[in-house]
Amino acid sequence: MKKNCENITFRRITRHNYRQIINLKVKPYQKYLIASNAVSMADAYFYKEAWMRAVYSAETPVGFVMLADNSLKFKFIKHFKPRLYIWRFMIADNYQNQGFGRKAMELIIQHVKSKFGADELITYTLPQNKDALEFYRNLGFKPTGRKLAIGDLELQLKLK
């Protein structure tokens, strides 16, 4: 049965909800394709360019998103062009394939457009993560042909 994914919101992760977010898990075969939410939260603590939020459907946590805004890291450089990318994104096992991920990503894209006025949004995924590749391609992301040193493929969504 499909659940209602129209009421997706992003919430700060606080001392009141962080354990719920840490406990969100992907499908067993996906756990080697994405960092855990605990690792992602630790990364966000140490990297000032990170923007992380819990993904909620009404009052239920269903996922996690972390963007990176490198203008926060390099804001002292004149004429620096901000580059925004989806650093981490996950929808919990029980909520996958029900529209929650797509709705959340549409809101992320809208947020990036309205807050940053960015020309593009970048994400990365491992080539063997077929679910993620299909998900991003269905949203209009296209491979750029570039790879990170760790093997992740770069995907780009033109926003303008």
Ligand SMILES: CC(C)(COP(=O)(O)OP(=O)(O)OC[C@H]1O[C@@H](n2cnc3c(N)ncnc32)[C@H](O)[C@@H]1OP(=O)(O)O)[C@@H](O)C(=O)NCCC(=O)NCCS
The other form holds:
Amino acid sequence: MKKNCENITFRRITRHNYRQIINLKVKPYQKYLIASNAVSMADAYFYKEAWMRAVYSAETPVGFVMLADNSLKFKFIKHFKPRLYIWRFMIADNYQNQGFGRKAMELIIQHVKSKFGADELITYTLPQNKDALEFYRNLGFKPTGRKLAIGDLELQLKLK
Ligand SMILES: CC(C)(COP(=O)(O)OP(=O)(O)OC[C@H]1O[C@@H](n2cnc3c(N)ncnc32)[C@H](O)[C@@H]1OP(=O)(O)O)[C@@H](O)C(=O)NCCC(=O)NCCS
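Form predicted on its own done, so how does the form predicted in complex with the ligand look?
Full assembly next; the chain just shown is listed first.
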């Protein structure tokens, strides 16, 4: 069932909402395929390139996104060529298959186009994560043929 996804926004994660975001869970079989939001937040604490936001539908948190944006890490270097990819992305179990993921990804694409003028968006997913592979395929991402040492497949969306 598709819901009205027009009111999807990204919000900063603060001491006021971080527990709600940690409590967002994917489907039981999906949890072995991705990092938990708690682990992602810990990663964001240690990696300067992390840009994370909660995904909200109106006032309800429904998901989590984290980009790796190396311009945050090297922000003092002028004319640095930005490189960014989707590091983590999830929509909570109760909110899946309602169009929230697509809408949130459209906002991410707008963000990377307007902020970076990026000509591609990269993401990674395990080959056994069929939901993610279908989701990204639906949005136009294509496998590049490369994969990470830990087995994740690299997917690319051309933006230009
Ligand atoms: C992958 C994920 C983000 C999809 O989010 P979602 O909100 O359920 O996706 P949507 O409802 O917006 O679906 C968008 C499109 O993808 C398709 N899609 C989504 N999940 C699908 C699945 N399991 N099988 C086939 N198609 C699927 C939908 O049919 C839809 O197509 P349409 O817009 O042309 O109708 C969600 O399943 C999830 O959080 N999974 C666990 C975390 C994860 O694997 N993250 C990605 C890797 S890091």
